[in-house]
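Only one chain is shown below, in structure tokens, and it's the form predicted on its own.
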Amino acid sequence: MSDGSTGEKLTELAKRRGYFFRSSGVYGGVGGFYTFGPQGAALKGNLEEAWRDRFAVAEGHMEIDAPTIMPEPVFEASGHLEGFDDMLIECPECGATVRADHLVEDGTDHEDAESLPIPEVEAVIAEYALSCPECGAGLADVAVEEFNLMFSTRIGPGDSQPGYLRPETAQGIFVEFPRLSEYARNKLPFGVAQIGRAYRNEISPRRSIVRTREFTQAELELFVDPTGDGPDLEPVADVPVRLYPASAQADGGEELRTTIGEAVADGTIADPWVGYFMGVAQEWYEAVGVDPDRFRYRQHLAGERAHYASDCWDAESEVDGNWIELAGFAHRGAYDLSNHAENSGERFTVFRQYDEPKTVERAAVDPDMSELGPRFGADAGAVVEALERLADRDRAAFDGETVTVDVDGERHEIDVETAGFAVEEETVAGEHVTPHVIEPSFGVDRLVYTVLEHAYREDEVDGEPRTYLALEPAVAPTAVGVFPLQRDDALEAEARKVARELRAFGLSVTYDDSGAIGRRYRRQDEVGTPFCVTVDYESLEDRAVTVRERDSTDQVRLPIDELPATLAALRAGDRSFEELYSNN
């Protein structure tokens, strides 16, 4: 594990080389959100792009972009208006409010306090005599309170609509499904990817860029058909994965070194579908710079998974000392698409057709619209619709002589007998089916935090210290770093044009003629720029540069014309340098 300095190292480094910084700080800044200045927000999208590449279009699913304001109703029915808190505890001398559950871990050796009721909580606060953090007075009898994470805005003016920055990507996805579903032609399992920001109001945001308000995920969500196959593990059942199951923390058990196949097949790992995604982000978070031996799943215990999931594992990274979440892979069921179907009266379905025919018993009403009518009136069709979906997934609520319905928030008694239910068969060609749900779903700012952590490095060049930043060359902000050996018209032409070429073939370049030249390669160094170009005089001659790579500082010579594919080839992992360094 790091030492917990590198934190702070980090964050200067971040601050002065413009990876990211607390935004808004001529107003004195305001917790929980940062900016991503020039090198942080090539590095985000970098790896936002090879989120998007090894996950929707290696997997082949689709991507949309959603709005991030969502009226009320879509929250009533996800459960975030009523299951979306964290735990607050409000110090009655200063006012200052904190986390409980940070309080508690912060202060005694509870690691997953979170996941504690809230009586349990107030019982430990109060053994410990834990005290407010800012004031230090005591907090044992101060009370423990829910609170909603959800931003709250208005849409529209005067007696506007309610509605909510989305707290998690998700259900724009969930309440476009009916048209995906159309998209994907209504065959299982399909898969629907976005990237893009998120909200919630942290009680308490700290280090950094981990804990903020304002947040970026990359989220997959696959609809599969229940009673289908599962996925084809054979890609990913021999990679290795350090797993923290919910039974051995529960008991202090060890971690456990297996492989995706081992854990899906003795059931550690549940769900294929989950063990499936576990096995290919394994790979692609040591693909983007993740240090293996730094990262690990652990899965949920029952008390702090999130109301939809029936079970979920956290891919988490060791950072500063300190295990932080970087992903979930969770079994959302059916839970979201059969809560939207109930809220918003549509089909959240898709049709099963089957090999054969078959003649299946079927719930249906016929209402006596006589009596309906005259009623109900405008209301009457209504009534009939509500009717017809409670027949449809709940035939013993017309076991009795009369039915209830909901119809606008309004409760009608019906006579049965009116309603005309009957259980008929008939011969049907499939059946409507409600998929469930596998979500992967990525942190993509405390991937960034996490990758620079891990690539934080310090050593000597030359009898000197440096600092530099061991970055994937696919990922880093800049692949290209070059320069005139000095201050020559005629080098700097050439090294301006060389700039142009690799820029034309699609290369991130910056230009330094500034200073001396270990000073420019330190500074690309700390950085993270993976390869820097020297034009010299003899390259007026031979038409040839100095290539210099970063962690090893080898340097070889490559003649200008070979230089962009080179470059390229190296950037994306075709080739190696030590294989070229062997060979110049």
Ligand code: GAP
Contents of the next structure:
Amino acid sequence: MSDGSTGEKLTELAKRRGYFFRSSGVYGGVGGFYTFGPQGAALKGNLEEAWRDRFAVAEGHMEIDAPTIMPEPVFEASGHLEGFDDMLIECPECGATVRADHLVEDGTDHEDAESLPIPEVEAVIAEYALSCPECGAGLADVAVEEFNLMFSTRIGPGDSQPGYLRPETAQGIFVEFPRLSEYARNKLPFGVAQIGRAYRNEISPRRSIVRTREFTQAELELFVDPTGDGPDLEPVADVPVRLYPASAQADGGEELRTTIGEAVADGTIADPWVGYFMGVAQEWYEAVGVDPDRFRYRQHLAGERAHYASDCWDAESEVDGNWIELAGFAHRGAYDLSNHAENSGERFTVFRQYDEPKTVERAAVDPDMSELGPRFGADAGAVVEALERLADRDRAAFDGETVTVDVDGERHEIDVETAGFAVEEETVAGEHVTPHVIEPSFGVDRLVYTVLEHAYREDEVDGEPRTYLALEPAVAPTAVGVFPLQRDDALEAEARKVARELRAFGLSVTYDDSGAIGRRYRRQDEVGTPFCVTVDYESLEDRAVTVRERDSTDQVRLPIDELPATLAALRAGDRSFEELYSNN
Ligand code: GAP
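Given the form predicted on its own above, produce the structure of the same protein in the form predicted together with glycyl-adenosine-5'-phosphate (GAP).
Zooming out: every chain and molecule, the one shown earlier first.
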């Protein structure tokens, strides 16, 4: 179905039928911002709810909702101020700004230019004489620059402080770790989920909602003990997956067809937690309508990984003939918590209790202040701290008669006896550990696009061409369309009553009484409504209605009083329409 024009047809359908469209169109719009219309907002909400059910509720994790603007120190610590850049090239002729790695990927055989260093990207642009996609001017001698993707702002008036719109929801979780850890009673592993907006000043927003400047992420940060047991892989061990490891990408190798259990056992997926979430996600994506034949996991090449990740696999879907990244499954190690601890001075650790108390040797100093005080004056405290740190780090430094410490760039020699160095035995109940972070990070907008593109169908019904969206009933924006067969007071009153009863049962219902019945079916098919109910004259007598299924267009007759429960079961996947049809 993805013949290259599906994307265009889908974007047209999305705008016409209220899935998504460019924002602020009355003022000309601005690249990278989209509004989800009534259908799109409902589909997106249903997908978010499905994600919450699977990744937060079913896994027993907490969910939070943090602000989208955060102060500068957060992003100094997270590394985003320093390292969250894309490669920018600006056309000297027309001023167009282009992502240099995309220019290389579009104009050469390089598939992953993002992982190349800037000088190499410049060299490739020169070698292939690549030109500006807007005006055709040559870009061979134009410098490629780093461009930070964060949107900055000022918080408050006057002497305000700088802030940034968060580029990932994750930081809102990391900065609250000390408190969240208490809520989890300091027991690892525990997970914190968040669904919310993230902002990136993308150089070249692309393909409608696939690459935007404001988008929704659904992220789970799982905090694990670095020496702890991994997950129970049993529930996902047999899940089949299609993997494209970094090694295969580097040497032109093939994708692997394997299972999660095998891939973790043979080390293809190095971390069992990462493997666990890839298995859960494989099944979840399929359940919400991603075509498993157009879905794979691709491992990041070393140069492609974000500044915080030690390993990362992307979930990718194939849309319009291209692979796009739907989600990332990253091992972030202790990167975030250590950096926030260092920058904030707060404790970002969890106390790991030993099974039995342990006797350990602890090196400590007990400096003689009657000597250090007069000698160092106001700096004496800093000298004592330097001695304490050294004793903790390198007890061999105290082996001689004297020991040397650096304080503010000055070296001081101190008698070991004055330092009061000693190694003592101590009984300890446990130790403080910095948890490691495993992060499944999902993009919701790209999932909306994928689910729509994979559901897009064209066929013929009664000799007429038809376009429909074969959306999974559980996520379709509207569950049921209710129609009176024709304009008639008695039929309309009965149909409205049916619609009210279905809504009271928690189903989203569209009531439509305008135009021929065939046209009404087509309208619902085009927005992906899985079931339509028609009230006809017989209904007034036999208290039954016709229920039509979208994909097959098959129809069954059902009693009105059974309708809400039956449609709810069909929507939830607890019953199948085929079974109803064959029993009818
Ligand atoms: N906390 C990790 C993180 O943010 P990421 O791979 O940069 O990782 C996660 O982003 C997901 O967010 C991506 O897999 C993608 O689905 C989505 N995403 C990232 N940038 C996006 C953009 N400009 N427009 C739409 N979705 C985007």
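The structure displayed is predicted, hence computed values, not measured ones. Numbering follows the first chain given and starts at 1.
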Worksheet entry | Option at the hinge, rigid-body rotation between these two forms, list 427, 410, 156, 396 | 427
